[in-house]
Structure formats: structure tokens, C-alpha cells
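The data below hold one chain only, encoded as C-alpha cells and taken in the form predicted alone.
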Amino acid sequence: MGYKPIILERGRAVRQRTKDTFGFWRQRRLDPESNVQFGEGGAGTFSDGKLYSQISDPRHLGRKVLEEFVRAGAPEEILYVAKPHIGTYRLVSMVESMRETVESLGGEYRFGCRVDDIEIVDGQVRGVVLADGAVIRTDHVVLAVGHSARDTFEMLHRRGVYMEPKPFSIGARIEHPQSIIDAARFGPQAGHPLLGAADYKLVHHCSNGRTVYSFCMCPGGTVVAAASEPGRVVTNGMSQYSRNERNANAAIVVGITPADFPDSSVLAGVALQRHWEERAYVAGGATYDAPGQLVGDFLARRPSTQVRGALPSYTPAVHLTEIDACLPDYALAAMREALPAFDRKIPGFAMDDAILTAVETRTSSPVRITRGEDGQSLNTRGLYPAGEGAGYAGGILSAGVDGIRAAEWVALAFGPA
């Protein structure tokens, strides 16, 4: 289109926040401006890289987001199989393939430059306020800040930026033997080559009202450690391309609304997030391990002592105990009703030996900023919320497509640069 943008990332150029990021997995040195969720390639860079998506999508431009990949370095598979993916190692080379070309275009990154501010005069974007103090004069913004950026969050609502609570899931991570969950799915053919690691997708809907359901599935992965503030606990979970790693493992989780936050405010999701991820935090030992628990032993109310079965695979480590502190009770009632009625659809999912790892909170922004027709921001003009932070995308493919969004609404709002 014509258009120079500067890109202004709170976190490091990829390679470097990966280091950064194995130095917390490794070493337990949490970066807060450089880890899971903040840097070049934002979250999805540490994850399964899923390029499926449920969004509705009647001009196509998911597919215009998946050549661009291909463009990048990403498989032509991808093009063309059901469910594709890339994994975590080849999403790094292409980010740093798609900042050349964006680079190439005329665009800038800024690395290390967190916006702590947003000017605002009656109501109209007139700037961005930087954390070393710098200001950049402008009268339009892509908010693209992804779903942790919690203090960005504090800082819009200070500002009187429209923002409203909005559901969420919480709960925790489970993990088999890989083994086991292609059994169940593919029964003899189970270690085909051609049919690679098995995936499940599973919910149920509880007695208690509560719906609980498998979320952001990797087969043949890990569990990660997704922290980015100090004193808390996060789990995620990602995949190499290859999936070939010894566990699958996936979010057992359990929706809820604002009507189960602390309070009314505007930002009660996230401090609902922030009060469970340090009661894991202590649970793990107040080291940043995580807590976790043996299936059968959770289904019984006991404390683990001793891994069998599955070997979990968070690092720094898992410190075996309860996970009954690290999440509300309505949330531990559904899951202990969902895990036996998961297993009756796959046999051995609710095996003893499983491991459940806590606590997974970001499964979505516990805010939506909300936007008009035009792709602004209700009361502020200029401000174009984007993307999974402003809660309008929920994973790799949907936000790719959203981005497109928020460029065509600059355009026509601006005309050719």
C-alpha cells in the first residue's frame, strides 16, 4: 500500500528473546520484557504454530496469511493438508524472514521499545509516549499488544480507553504418552508414518453448568513455562514441526465469564488470572516450578509423591503436590467430572500415570478493546485495537487475518500513504 510503518516491539529481535526465553526454561532467569509472550513473532512463536482457524473468513485472507508464510520459508504443505502447522524452531525463521521483507518495504522496527503511554486530546490518537520517555507524534496506532500485555492494559484503562471484561478459560495442562493417545485414535495403524502423531479435540459440558474443553492440543510437544511477571506461574504448550517428542499434551480447561470475576471492573479477568498464577507459583515451590498432580491422584484428592507413567516435560521442573490451591473450586469440580467422561472417548485419558501440570491462564485477553465498524476504538479515534490482546483473534491464523483488517481500516481512513 505504500505505507512506512514503524513497528515498536517491548521485547527483543527473535533470537535473542529465545535465548532469553531458554534462560528462564533452563536457569529460571525470568526477562520481563523478553520471554514467552513478549518479543518479535509475539506468543505464537513459542507454540504448536497451528495455521487452522474456526474464524469466519468469507474473503479468504487466511489463505493470503498462509502464502505470505510460504513466502517466508514455511512448508507448501501448509497450503494444502487439513490441519497445518509449522512448530516453534522454523516460526523463528520466518519471522526474521518477514521483518527483512517488511524492512525491504520501507518499514522499522524498533526493538526494546515499550509504549507506557498513549497521548489522547479530545479524544483523537496525537501520540505514543515511550518507556526511555521518547514521544512519537502521531495520529494513528495499530494496538497489537497480545493477550499478557497487562500493564498496556492498565495504562488504556487509565486513559479512558473503551475497554469491557470478557470470558475467558482456566485450568491446567495434561500430558500422556504420545504413545497412548495414537492408539486410541488410530488403533492398529497407531506409528504409521504417514499418519504422524495423533491430535484429539475434546469438551464436555458439566452438571454444574460449566463447560470444560481440550485447548491448543500439541501433539508430540512439551509443556512450557509462559511466566512474563515475576512472582507467577504459567503453563503453555508447543511443538517442533517434527512432533516427534515423547508426550502429547494439551489445556484441560474450564470456561468462565465476568460474572465469576472478583468484582466489576473493567480489568477483574486479570487480576482473577494474576491471583491464580501465584497460588501456583507457591505451589511450585516459589522457584518457578509448577505445580502438578498425578490424574488419579487428582481424581482421588490426594497429594502425588512419585511420577509414573507420563514424565512431564515443564522445565525448569514440576514440584509434585495438590493443584487444588492453583485454581477456583467450580473450575476443580468440572474438571474431575470432565477427565472420566473424557476417557470413555479416548480410552487411557484419564490413566492414573497421566500428569497434570497448573495453571493455564492465558488462554485468552480477559478484555476486549472494544472497536467500531470502522475498526477504531469506540471513544478514541485513531485507535485501531488488533489482533488477540484487543480480543479479536485466538491464535496464529486469526490474528494474521485481523492484521490484514486493521491495515485496509488505516488505508481507507488515511488514503495512499
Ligand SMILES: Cc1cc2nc3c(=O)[nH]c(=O)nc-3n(C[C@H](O)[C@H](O)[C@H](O)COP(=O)(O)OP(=O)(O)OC[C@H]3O[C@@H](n4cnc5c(N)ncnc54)[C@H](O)[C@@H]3O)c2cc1C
Given for the second form:
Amino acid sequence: MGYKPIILERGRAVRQRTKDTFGFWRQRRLDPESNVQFGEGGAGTFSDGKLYSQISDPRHLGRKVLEEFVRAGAPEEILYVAKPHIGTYRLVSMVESMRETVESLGGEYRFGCRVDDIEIVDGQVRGVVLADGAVIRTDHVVLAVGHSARDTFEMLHRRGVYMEPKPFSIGARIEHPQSIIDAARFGPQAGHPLLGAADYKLVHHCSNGRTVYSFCMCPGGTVVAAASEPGRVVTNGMSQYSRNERNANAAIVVGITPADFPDSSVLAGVALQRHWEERAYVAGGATYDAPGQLVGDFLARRPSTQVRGALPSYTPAVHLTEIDACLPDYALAAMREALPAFDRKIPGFAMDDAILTAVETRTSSPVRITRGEDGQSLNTRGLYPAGEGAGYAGGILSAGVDGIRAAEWVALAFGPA
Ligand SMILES: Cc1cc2nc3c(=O)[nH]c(=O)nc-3n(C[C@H](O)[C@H](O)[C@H](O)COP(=O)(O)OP(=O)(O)OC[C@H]3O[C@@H](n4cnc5c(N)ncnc54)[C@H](O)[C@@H]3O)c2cc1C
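Show the form predicted in complex with the named molecule, please, because up to now only the form predicted alone has appeared in this conversation.
Complete assembly follows, chain above in first position.
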């Protein structure tokens, strides 16, 4: 449309970010500004790159997102297969290609540019302040900071931007040998090259009123260290396009609401996430190893001492112990009820040797930065909260769709370039 947006990204360009992230996974060197959550490409860059969503999309904006991805180098099959995915390595080069397109159209990227403050005068955005003190004057800011920008949420709260706490889910990653999942899903055809690695989606409604479900299932993938803050451990999952690693992994998570948060403040969900991530860090030995426990031991309430069967894939390493210290009692009770129920759907799911790695806390944003019909913050004109951090997306595709909507709202308010 002829606009020349400036993209302010706290993290580094994707190649450098990849090195920083591997530095954490291999050498425990966490860079709080360049990691699985932060840097060019956002949270989905080191992922399975699953591209399906349950959002209502009457204008088929998801199709536009997929077409842009194909232009950037995604396999064409994502336009027609039922559950498209891209895998980590391809995502990295696609992110670079999309940057080149944006730049060729007049956009500008600034890496290592963290927005630390926002200037609001009489309820209207007038500019942003960067970490180095530089000020950029503007009346239009699209705020798409993701679910892990806790310092940014704190700043917005201090500035009085309207936000509310919102539900999310917590739990742990589970890993099985992929062959167990393939056998349960494909029967005698398991292992057939045309079928590839099987996936699953499970839900169980517990007697304590909680719902437990599988989330972000990664067939033939690995569990990844997804921390962005020192002294905290968080898990997530990723795969390559081939999905041919030995294990299947998924988060097994329990839905929680603001009623479970420690208090009624807007950022209480962030406090809850931090609390359990710190407990996981300590339980893992305070080295960024993640605490892990075999499913048989978890169900029998005894610590694990030795892996058998599925080798955990999380790096730097999994520290075998008990994960009870890393999650609230209601979540543990719900998971203990759900695992045998899941085993009835996928025989072997609650096998003794499957591994739980804790803790999974960043399933979605703990806040909503509420916006009105015009896409602007309820009380701050010119601020367009968008994507997952604002509570309006839950994955790569839905965040892309929301990005299109945000761009349209800015264009409507801004007028012709
Ligand atoms: C390991 C992993 C695997 C995943 N797998 C999948 C999957 O297979 N499929 C799927 O659909 N979803 C997956 N997700 C979720 C998906 O990545 C997110 O839903 C999606 O990236 C949200 O997009 P977003 O643009 O809203 O936010 P993000 O992608 O989080 O982007 C926010 C960006 O803002 C930057 N930022 C934050 N604060 C500031 C600031 N103050 N100043 C400047 N820049 C800032 C961050 O560095 C980041 O680049 C996965 C997530 C992770 C972590």
C-alpha cells in the first residue's frame, strides 16, 4: 500500500539468533534478548511450523498468509494438505526472504531495538522510546510483542494501557518413541513412508473440573529449552520438515483461569508463570537442565533415577527427579487422571518409560491488551495491539491473519500513504 513501516525488533537477525539459541541449548548461555522467544521471526521460528488454526476466518486471510509463505520458500503443499507444517530449518530461510520482500517495498528493520517505553499524551500515542534512549515520534504503533514480553507488559501497565488477565494452560512436555504413536494411529501400516510420523490430539475432562489436553504436538521432533529470562526453565517443542527424530512430543497441559492466579492484579498470570518456571529451574539443578520424570514414576509418585525406553531430547539435559515441585497440586491431579484416560485412546500413552519434562507455561498470553472495533487499544488511540501477546492469536497462522487485520486498521486510520 506504499507505507514504509519501521519494524523494531528487540532480538537479532535470524542467522545470529539461531547461533544464540544453539549457544543456550548446547552451552547453557542464555541471551535474554536473543532466544527461542525473541528475535527475527518471533516465537514460531524454532518450531514445528504447524500452519493450521481453529479461528473463524470468513475472509480466508489464512490463505493469504499461506501464499506469502510459499512465496518466501515454503513447500507448495502447504496450500492443499490438511495439516501443513514447515519445520525449523525452512522457517529460518523463509524469515530472511520475507525480510528482503518487506525491505524491497520500503520497510525498514532495526534489530537489537527494544521498545522500553511508550509516550502517550491525552490518550493518544505520540512515540516510542527505545532501550538506548532514542525516541521515535509516531501516532501509530502496532504492538505485536508475543506472549513472553513480560517487561513490555509491565511497562504498558505502568503507562495505564488497558489490559486484562486471561486464561492459559500449564503442564509438562511428554515424549514417547514415535513408533508407539505410529502403531496406535496407523496399525499395521505404521512406518509406511507415505504416512510419515503420526500425530495426535487428546482432551480429557477431569473429575476436579479441569480440562487436560495435548498442545503443540510435534511428531518426530524434539523438546526445546524455551526460556527467555535467567533463572527460569520453560519447555516447548519443534520438528524439522522431515519429522524423523526418534520421539514424538506434545505438551500435556491443564487449563487455568484468572481465578487460579495468585491475586486479581492484571499481571498475576505473569507472576504465576514466573513462579513455576523458577521452581522448574531449581528442580532441574539450577543449570538450565529441565526436571524430568518417567510417566510410571509420576503416576506412582516416586522420583525417577534412570531413563528407559524413550531418551529425553531436551538440551542442555534432563535432570531426573520428581516434577511435583514444578506445578500446582490441581494440575498434577488433573494430569494423573488424564494420562490413563489418554492411554485408552492411544495404547502405550501412559507407558512407564514415557518421559515428562517440566515445565510448560507459555501456551498463550497471560494478558489481553484489549482493543475496540477499530483495532485500537480501548483507552490508547494509535496503539494497535496484535497477535499472540495481545491475546488475539494462538499460533503462527492466526498471528499472521491478525497481522493483516492490524495492517488494515492502520491503513484505515492513516489514510493513503
Ligand atoms: C518453540 C515453539 C514452537 C511453536 N510451534 C508452533 C507451531 O508449530 N505452530 C504454531 O502455529 N505455533 C507455534 N508456536 C506458537 C507461535 O510461535 C506463536 O503463536 C506466534 O509466533 C505468535 O506470533 P506473534 O507475532 O504474535 O508473536 P511472536 O512470534 O512472539 O513475536 C513477537 C516479537 O516481538 C519481539 N518483541 C517483544 N518485545 C519487544 C519489545 N519490547 N521491543 C521490540 N521487540 C519486541 C520479539 O523479539 C518477537 O520477535 C510455537 C512457539 C514456540 C515458542
